[in-house]
Each structure stands twice: as C-alpha cells, then as structure tokens.
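Single chain ahead, written as structure tokens, the form predicted alone.
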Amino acid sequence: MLIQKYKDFLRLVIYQIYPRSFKDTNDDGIGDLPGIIEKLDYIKSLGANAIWLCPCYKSPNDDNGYDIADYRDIMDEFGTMDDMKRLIAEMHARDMKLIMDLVPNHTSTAHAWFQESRKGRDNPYSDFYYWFDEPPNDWESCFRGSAWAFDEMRGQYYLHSYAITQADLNWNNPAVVKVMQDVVDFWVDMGVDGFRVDVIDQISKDFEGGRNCFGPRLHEFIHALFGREKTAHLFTVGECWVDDIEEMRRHCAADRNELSTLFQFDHMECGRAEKFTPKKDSLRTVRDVLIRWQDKTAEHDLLHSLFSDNHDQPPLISRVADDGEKRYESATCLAAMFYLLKGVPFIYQGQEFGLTAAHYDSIDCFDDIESINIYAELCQSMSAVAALEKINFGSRDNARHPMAWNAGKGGGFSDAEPWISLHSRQSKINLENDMMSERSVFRFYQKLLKLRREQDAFLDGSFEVISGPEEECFIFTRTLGQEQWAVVCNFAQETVIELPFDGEVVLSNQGRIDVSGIYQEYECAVIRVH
C-alpha cells in the first residue's frame, strides 16, 4: 500500500501556471508574480491547493524561461525576489503549496557557468558542460538540427539537446551535482514545497547506447537531489517519457527515495499521427490508456499523475472531443474521466473554463522556437498555408497564449500589447463568459473537486472498470470500505446504459436524475452507489 507521505500527496490538486501568460499587473504585456498573487483566491476557489509554477528564473527567454541564466534570481519581467517571497507567504497563509519548475539538464549559454567554461580547459567550470574536439555522434536537437555547436572561444563543440543557447550540463562532474543540490536547497530554504523536474531522464547520457537519456547514472543523480534528509519531504514529479512500468517503479517507488511520481504521456499521442499531424481518434483511445496506467500503478503501489493539458501540449479537447458545439459537454466529460481516478490532479490554466486550441493565419502570431524552426523546415516541402495548418495543430504556443479572463480588448490579462497574440477564441471562450453561463465548466470543476476532496473513496479507493472494451463509454467505480461511487462517461450519441446497481446522481453535466437510461454524447454522471 502507498506510504503515508504519498497518501497525503493524493490530497493535492495542482494548478499549473505559465507566468508569462497568466496576469500582467504593470502593463508591460507580460504576466508577473504580483499577478499570480492577485489571483490566489480565484485558484483556491476552484478547489486547487497547490501551484506548479513554470520557470520564473533569470533568463534570456530563447525558450521561454527554460534557458536559465541564474537559478537564484527572478526574471526581471516577472518581478523580484521580494515578490517571490511574498508569493510563498501568501500561498502558505492560504494553506497552498508551491511546486517550482526545476531545469537540471541544461542552462542558458548566458549563465555564468557556461561563460566561464568556454574560456578554456583550466578553470573550475571547464567540465560543467560536454565539450569535444569533434561531435562524437550524430545526435539531433529536439528543436531540429545538430545537437552539437562549435564555440569559437573554446575551440570545441558543446552539446545542446534543445536550442543552441541551451547547453547540457555534465552531471558526471561531481561539482555539477553539488551546485544543483545547492540550487534545490536554496529554494527549499525559501519555503518551496516541491519541484516539477524538467526532462529528468536526460541528466545522464547514454553515449554507448546512442541515447541522450536514461544513462547509467540517472538514478544515482536523482537520488543525489531528492534522496537526502533535507529533500525527502518534497513532492516531486518528473517529466520523463516512460512507457515501461519497471522504469517508472525505478523512478518513484517509495523505497527508492527518488521522485514522488512521473508524468505519463501515452495519452498525449491520442488524436495525432505525430506532433504536427492530426489523426482521427476518440475518447476510447484515451480511456484505454487511463485504464492501463491505473492498473499498472496500483499493482506496484505507485503514485500516479492525472493531467490532460500542460504548457507543451495543445488542449486535448481539440484533438479527441468536440471543441465546438459540444465544448461544455466535452470539457466536463474529460474532467470526470481524469480527475476522479486515483492520482494527483494537474489542471492547466484555462482548462477550468474549457479553453480550446487556437488558430491563426500568420506565423507572426507564434513565438515558440520549436514551431518557428519546424515551420521553416516544412515550407521547403509544402505550401506555407499547409505548413501553417500543421503549426496551428501542434504548436506549444497553443497552451501559451494569455489567459482569457474576459472578452475585453486585452482579455483581462493586460492593458498593454501582450507578448504573444491573444487566444483566437478569447472573445467567446473566457472565464467571465463561462461564469455567467448556466452551463459553466468552471462550476462543474468546482463541484467535482469538492467531491474528490470530501469523499475518501476518490482519493484512496480501489478502481474497477465495469464497461466493456468495445463500448463507446467509460464506466468505473471507486470503492473504499462500504463506500462506493460510480462514474459514467459516454462518448457516443444517445447510448442506452443500464447500470447493475441503484444509486443517486450527485453530479452530472446534463442534469441527469436516473442512473440508467439514454446518455447523450459526452454526457457524464457521478453516482453514489446504494
């Protein structure tokens, strides 16, 4: 069974914030820490009790903050360290926890460590990065092109798994392990309650196996960060593309003293042939992935993460459901499918009022370095119009447009020109409109999260599927002692569902009263079983 610390983590509901796009308070078109403080009561009212804050460290912003120039300072546009201290204090006063984004695989080439390292081979930072006289392999950057760049000053090539300005740290150097431990400790001393760890699988390279990840010392390095007495209490979630339960167990089994959990990304492939190419799909595919990982993590007593959206992915609703006429039904059905399972819920900003993918007619509306690079590459083999359709579908910017608080000129985000285009559907899909609607996605989320918080069966109860694999629905129960709940999510139009028990409908997105009968497309119901 899950140890007590992990059971306590099950009570977390984590709201993810992309600070650059959340709320601007000083009219520079960029979100900031005071804007987050201003909205803490809103987040609390939703039912969240923790925030995952995307990087807010000092950065040149070549990759929107994931290129860090100083791990111990705040980006000028976001505020000051005093603002950060106030954010932590205000959150703790509301009994909310702060999960910071830790980026241990690489730094900006503007970081002082890299600037010293490139000066030569006889300084203390010489081996902080991977340097070679010639590229030792043909690895490619995740943002296209070679992962090796030549530095004129040093006269050698360095590894950059992402942008050319993001140099990979050499964790084989004990000094790198020590400085990253110091970074973690710095923020723990500030009062931070946990970390989301960016591309954690890449901090150890497998040069012999030809992989820029899952190297032989990976778990040694993770343990060095989080297996210490000072960090053992933290909630930690790793970004790691693991599809093997044994590898997941090695990362986050309680006796490993490494991570609390991982993000599992199998369902992110639903609705697309590859990142920038859609394919016809349905919620059945998503359902099957969710079932598989509920069963696997339960078998191995692992803490699971529950999420449908994040800052790197276009909204799932636009890939596998209906983001048009049945947007309300789709958004609420997805919420019931994900957040009444066993695990730790993560809700991405805007998801709570049914925000969808955006669409633009010009590449100038995009900022993401990956999207811009791929667009240029695609234009060599297809028309600009066709290339732009692919970017509209798969761009990370889909999740990074300013938060749509209202239908006003700046969307309630800022009175100034925003750093990136407002969401293309902002005038219709925004929080204010949703709150005024009789069919409010936000209010459904509130009720669902309240149920989850108050009914222990949704936290630590067993999970059993009672719908068949060929059925166009997802019906499961959560049971703890004598308490049992059922969740029904229907995917097809006008489906007759006969449940093998009686009960009371406690939450429904269609005003349902009877537990059995005809369910409409994307209708969901939460039932207390008698």
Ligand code: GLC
Given for the second form:
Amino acid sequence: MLIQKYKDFLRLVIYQIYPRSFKDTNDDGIGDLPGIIEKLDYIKSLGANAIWLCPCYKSPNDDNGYDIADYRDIMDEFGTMDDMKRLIAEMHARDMKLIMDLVPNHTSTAHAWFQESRKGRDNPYSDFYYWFDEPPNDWESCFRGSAWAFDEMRGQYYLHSYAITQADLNWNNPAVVKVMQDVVDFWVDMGVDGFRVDVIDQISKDFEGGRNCFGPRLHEFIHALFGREKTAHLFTVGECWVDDIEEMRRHCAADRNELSTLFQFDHMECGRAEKFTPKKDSLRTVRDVLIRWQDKTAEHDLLHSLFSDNHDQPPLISRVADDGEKRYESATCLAAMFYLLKGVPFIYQGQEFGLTAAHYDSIDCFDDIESINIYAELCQSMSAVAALEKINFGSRDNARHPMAWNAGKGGGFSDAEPWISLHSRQSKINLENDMMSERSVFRFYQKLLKLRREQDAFLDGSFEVISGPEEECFIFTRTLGQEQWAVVCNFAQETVIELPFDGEVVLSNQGRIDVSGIYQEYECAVIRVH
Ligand code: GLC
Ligand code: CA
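Now that we've seen the form predicted alone, could you pull up the form predicted in complex with the named molecule?
Full complex below, order starting with the chain above.
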C-alpha cells in the first residue's frame, strides 16, 4: 500500500518545460518566464496540473542553465525574480504546482563560491570543491575528456564531471550541505512545491570504488536536503540511473524520508545500441521494461515516474515506433502505454502534438555542448557525414528546438531569429496543425488525462498484464474494487485480438467500437470492462 502522501502525488500530471525553447515574449529569440505565464492556460487545458521547469537560475549557459552562477537569481535572458514570483502566483491561482530543477552536484565556475575557492587554501570556500595537486584518478567528464582540470590561480586540479565550467561541489564539507539546504529553503519560502534533482547519485563520490557516484554518504546527504520538517512534504524526483530495485528502495521507500520517486532510464535504452547508435527494437522491448518496473515498484510500495521523453533524449517515438506515416498512431499508442500505468506522468513539451526527432545537414545547426564535443571526437575515426548521422540520431538538441506552436516563420515561438534552429519538421509538426487535424495527438492526450483524473483505478488501481511476452501487443488491466479498465496497444500490422472479457471502448486512436477483433498497427484502445 502506498502511503497517503504518495497517493496524493499520483494525482500530479507534470509538464516539463525547457524554458529557453518554450515561448519568447520580448523578441530576443530566447524563451522566457513571461512566455511560460502566457501559456499556463494552454498547459492546464492539456490536463497537466504541475510544471517541471528546467533551470532558470543565473548562469553563463555553457550547459543551458545546468551551470548555475547564482541559485537565488534568475537568468537575465529569462526575466527577473519578479517574473518568477508572478509565475508562482499565477500557477497557484490555477491550482498548479511548480517543480524546480535543483542542481546540487556542481556549480558554474562563475559562481562566487568557486571564484573564492580558487583563490587559495586559506579561504572559507577553499574546500567547497574537490582540489588535488595531481588528478587522483582517471575519471572522465560525461561530456568527454578528463574530468580533472588545472586551475592556474589555485595551482591545483578540480573535478568537473560535466563541462570544464561545471565544478563538482565537495559535499563532504558540512558547509556545502548547509548552503544547499539554504538554497532549498529559499525556494520553499518562495512557494515552490517540489524539486527535480539533477544527477542526485553524484553528490557523494565513491573514490574507493572508482566511480564519481553512489558514494558512501549519498543517503545522508539526500536526507539532509529533503528529510527535514521543512521539506518532507515536497514532491521530489531524483535523476538517477538505477537499474536495480534495491537501489531505488534506498532512495525512495517511504520510511527513508529521502526522495518521492526517481527517474530511472531503463526504457530510454530501447532502440539504441548506445546513445549515438540506433538498434532495431520495437515497442515490445519498451513494454517489457515497463512491466518489470510496474511489478517491482508495486511489490515494494514505491512511487514510480512515467516518462518517455525529456530534454536530454531524442523523442522515443523516433526510435521504437513510426514517426512518419503512422506518427499519430504511434504517439497516441505510446501515450496509452505510459500514462495509464501506475505512477506520476511527465510530459515533455511538444510530446502532446507528436514531436519527433529532427534532422540537419550541418553541425552548425547544433548547439549542445555534448553533441559538439562528441562530433569532434567522432570525426577523428569516421567521415564527417557519418559523424553527423550519429549526432542527428542521438543529440540532446533533438528535444531542444523551439516549441512549434504553428507553421509560421518563427513557429509561433519568436518573431526574432531563435537561439537554435527551428525543428526541421516544424512546418508540418506543430500544435496548430495538430489541433486542426481530425487525428489530433493533443486531443487524445486531453481525453486520456481526463480519464486518469476521473477514474481512480488509473491512479491507485492494481496493474496486471494480460498479453504474453511473445505477443506483439501490450494488454493490461487496472483494477480498483469493482472497477476494472483494460488498455490494449497493438504493435504488429492487422492482428486479431480476442479479449477474455466484454466492455465498452472509451478511448481509441481509430474510432474503434468492438473491444475484440482486428487491431491495426499501433492501434490502442482504453476499455471499461463489464
Ligand atoms: C543532467 C541534466 C543535463 C545536464 C547534466 C549536468 O543529466 O538533465 O541536461 O547536462 O545533468 O547538469
Ligand atoms: Ca525572450
């Protein structure tokens, strides 16, 4: 049985915003906070009641805001603290919750803490970061190259698990724990309702075990942030690449008072051999991962998170389904597969109108630091054309193009030249086109989220799989007391599916009436079981 707090969290439907690319209101080509305020009614009309806002703090923007220079101020390009206060007030007036992105593992080297720390060893901030005379190991940065950089001023090396301008904080220093608690409290006092916590597993390093994550004090630190009286009510989701249920339990079992839930990324590996290399997978592989985590989290009374896309991943639809002719069917089928399971749904901006991966002919169309570094590296061992194909496949920019509100020149995002190219399919795949279409992904999402809202079986109901592992479909039920619902998702072309019960089709992406019979490829149906 989930504890009451977690049951309440199941009512959240969280819309993820990448602020730089959402909506520009002052014609500088960069999305901003007033742009988000302008679109709150839109987000609400979709059926979301919360927003996860990617970092909007003061930052030199080397990693698009994940390099924070001041945790208590807003990035100039995004607006002011007053805009932020207005955003919170406007959201609360609409009964919406704001989940901020907290980046506790590293700061920008432009942060005052780092600027002080590099001055020398007899400074109050001297131990805020990891300083060594020589690199103590051969750790690599996630963005390529050594994770150790030499700082001329201090005459020592510091650790940066990401870009060279993102220095890892030394959490073993109690003063670091304290300042980060203060940051959390500052935002709680401002009225935010929760946090998505960036690379949480890295705040304690396992120097002995040779990895910059899952160190011995990890849980002590998470508890220090979120297990306090002031923070225990918050909704918190940690970004954490766990593949093991015990590991997840240690982070978010109710009695641990750490995080509410995690993003685990098993299903994100579907459709690729590694981040930049495709692999032929079908929705079956996604289904199997989803089933595994539904079962495991239920067994351990853990709150699960449900997502297929985010700002670090090319849309899943392009890897495991048909993002061409059957884009509508694929997008809606994926929505039914993910968001009618048990857990907290996260919808990434654009997903609600069937956003796909993009494709470009030049590396100049890319902005992401990871993509650019890896492209340079790949070019040493393959042709530029082959390297670009890989970047096109796996780049994080796939999810970072300006929101395509309409087919117009700036896509309805901005009247100015946007900071990054418009999506290569923007003139076709955009919200306005989608809404005008009879087969609207947006309207399907609306109906699906309404069902979730109105039928408690989709929240706390038990989950059971009906389809067999060899079958090219995913059929499951959600049951609460006398209420039972079934969800059918078909992956193969024209298949006859005979269901062992009768019922009424309440939602379908094909205008379906009979519960059993021929299902088309990527057809899905939500059925009230009689
Ligand atoms: C997380 C973020 C990603 C960022 C990295 C470093 O993985 O989602 O966008 O680059 O952490 O902060
Ligand atoms: Ca702007």
